[in-house]
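Take a look at this one chain, the form predicted alone, written out in structure tokens.
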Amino acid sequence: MNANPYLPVKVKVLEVGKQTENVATLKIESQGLNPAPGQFVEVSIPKVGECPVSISDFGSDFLELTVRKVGRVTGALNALRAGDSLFVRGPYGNGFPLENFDRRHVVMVLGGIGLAPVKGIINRYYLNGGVNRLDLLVGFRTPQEIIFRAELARWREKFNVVVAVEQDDPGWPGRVGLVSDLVKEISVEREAAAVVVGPPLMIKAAAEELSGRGVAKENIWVSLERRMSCGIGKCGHCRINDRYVCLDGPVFNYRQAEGLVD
């Protein structure tokens, strides 16, 4: 990280890929940015602004970040193209820790654009092992939402991956209703730990069902970053309470994290 922590990089996109109408796979150079599953940087683009964005994935020369557009600064990431140019400080936060799922059950549940701040971890775990079994539980409101479906058919070889949308499709052949109910129909090993990301009623569904399920709430892992802004707690914006999401997650123990979920 730079010694004036609002100093940004300036980095090049090396490569766009398209998720859905709305939402876009940025992969961009890394410029010795090191970061853990989970964190998040500060991306910004001159004369536009900037916004925090979860890291989807990274390698040593490379990050990924998976942006939905949404307003001003999102929308003109989604219109970045190979070869040019933004800029990037970070990455902020506490990431997930991986070492609490290591040879266990992990049961996660995303929803929606909370699959991209673990989709690095699942790849991990997918080219090298290292949990016992993982339930991988995702949500999206349509068909045409779903993103990374190379991703999802891949991940299917090694794990029991279940999608499903909350709004029937004519062409769709999966599931369909809310992805926290999917918890009520796997079984959760004796000490297994879970991850839960995305808006924040799914978030409390989710953990709760799976507390009563066994699981410890200390085992549960969720991300709250949906309230952060400056990324180094001094804009406030992302104040609950006594905590700072920034600084102080935005990956959480549900114990942590029960009071903080609106």
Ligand SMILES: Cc1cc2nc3c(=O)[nH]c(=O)nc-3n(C[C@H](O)[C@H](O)[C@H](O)COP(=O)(O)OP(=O)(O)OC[C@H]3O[C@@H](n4cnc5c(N)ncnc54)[C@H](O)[C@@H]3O)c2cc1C
Contents of the next structure:
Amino acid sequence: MNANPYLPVKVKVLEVGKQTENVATLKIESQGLNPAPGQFVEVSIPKVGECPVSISDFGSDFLELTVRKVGRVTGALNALRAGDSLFVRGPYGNGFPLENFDRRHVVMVLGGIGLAPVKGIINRYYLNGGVNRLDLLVGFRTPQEIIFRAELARWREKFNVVVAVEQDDPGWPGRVGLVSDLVKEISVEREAAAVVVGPPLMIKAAAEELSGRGVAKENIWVSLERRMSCGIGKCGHCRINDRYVCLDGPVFNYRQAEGLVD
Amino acid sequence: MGYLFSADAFNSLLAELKTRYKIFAPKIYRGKGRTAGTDLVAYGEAGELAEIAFDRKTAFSPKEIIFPVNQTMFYFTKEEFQENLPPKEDKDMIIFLRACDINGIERMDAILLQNGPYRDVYYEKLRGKARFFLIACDQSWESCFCVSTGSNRTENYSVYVREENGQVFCLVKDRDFEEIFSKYGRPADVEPRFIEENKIRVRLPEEIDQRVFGHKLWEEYAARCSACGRCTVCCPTCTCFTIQDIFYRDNPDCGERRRVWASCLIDGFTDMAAGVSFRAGYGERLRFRAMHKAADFKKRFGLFMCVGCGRCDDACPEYISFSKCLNRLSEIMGEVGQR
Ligand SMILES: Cc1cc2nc3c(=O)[nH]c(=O)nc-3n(C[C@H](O)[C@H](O)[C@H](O)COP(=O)(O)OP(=O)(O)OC[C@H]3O[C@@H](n4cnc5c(N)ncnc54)[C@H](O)[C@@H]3O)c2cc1C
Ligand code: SF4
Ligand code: SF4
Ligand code: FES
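Could you drop in the structure for the form predicted in complex with this ligand? We only have the form predicted alone so far.
Full assembly next; the chain just shown is listed first.
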């Protein structure tokens, strides 16, 4: 274990993929960081700052981060090019309990950048199987904000993928509305499990909708996002009740998450 | 061993200790109080008995000695990180402090050293240098309620110190100090004494749950609290911080990463992208703080977080009292329990 847990390691950007005007996917060296799906890293640009970012995919020698530009650090990350360096520490958090999805019907309800923490998992199911059935319900604000377009198209070959946007757009052929409402339209098999990632209100709406459709709350996992400074249970920003999102989460079983009151 | 010191003998002891330790104690800063003409009682370096304010309560806890308000974690030169850990060769520290504050530091240890798999090295390095000289309280102040929280006592100290009419009684527990104390003091029987009663008695809520969340109590507080954060700054058990980077204006290639104290009472503590934030209302923030001090911390670490020092009551410009808040919570839980 690193003696100074706040000291990040320097890594090189291997590849940059532009997802949208404001979202980039960075493939970076992994430098021995050995993550589990759903974990995150603290990413640094010296003199700009540090922020938590989910690991959207990884291999033995790379990590992939998908970053939406909302401020200083995420802005600087979006400006990086292949060959540049950045600093990371981690991986942190618990990740998804994948054993609970084995051979089950899995419903994923994902909002916007919330697709990032599960993209790698979905790819693995696409390539290697592992679940009986997968419904992917994905929401974005506008068609311009859709990320992982190529992946979404590919996943359609094997899974039921429904993409909805909140604001209609003349050229948009797909669904318009809230992603949580899409839950109403799918059939739910016995012992189904669900994953929900997105903004707080969407998580609540989708999880309640899923529960109403017969997915047991014990089988719903949500990934929470909170303001974080340290990522390692010290700074206090991410605490809800007696839980620390950075240590005990970001993935929580909904039975527990519904009882957490900010 | 117990020892008795005359003022002169104690000053000689301090002078020798000072060659090996930095000594921190409550001190009076004349005319520096919050309002005109009042004194500020605060921690500072001390070298003589007369400087140590044994009979005054400090407005701030000693936490900033081991957990500075503003701490540089790294220096940046070009694109490299240079660790800025407290230097090993710095002297160890002696801190004169009361039982409530030693209990407070044990709560800081719980979060900064024990919570999760990582230890906060910046805290650990300074904490490791600290030796506690327990100040005996010969009186309890208006706002203290340490007896109710059980933090009136402690066994966690190197030396117990009681000042009485210019003489000093000490009980040395830490062998490292035995030799030097025996050099300047006369052997004496010294029994540690602790405060056994405060003016304020608090009924600690035995169990407290979310049934209190909707109570109108929080609306009352919301109407009064100004979210200034003083109650968290002075608290010996509040440890939240924010990490931020800066660059130097005259040399933008260089800069530093700092951490500064943060407070769950102050705007921005939970701000996220797209305008999402939690606990916008001041009542909700006070509820969050109260639940931490009275229930959430205990659930996680098995310790009642608040140590009953009463400093938050002394500090609040709106006269919001945490001891009253705890009593109200006990009442409310009693009421909802009966329903
Ligand atoms: C566990 C976790 C995983 C995340 N994964 C991703 C991801 O995969 N991709 C992605 O794009 N984003 C992710 N985020 C959000 C990302 O951390 C924030 O967008 C980022 O911190 C903003 O930093 P900034 O310096 O760019 O913004 P700032 O310049 O600091 O501020 C701009 C805006 O962002 C808000 N903000 C500041 N700090 C945070 C914070 N720590 N979390 C959320 N909002 C913040 C501010 O309130 C402000 O509204 C994740 C957050 C968490 C907690
Ligand atoms: S909450 Fe108030 S009384 Fe309790 S330890 Fe903190 S400052 Fe002291
Ligand atoms: S000191 Fe008083 S007014 Fe200031 S944040 Fe605390 S409770 Fe509110
Ligand atoms: S992010 Fe600092 S405690 Fe969780």
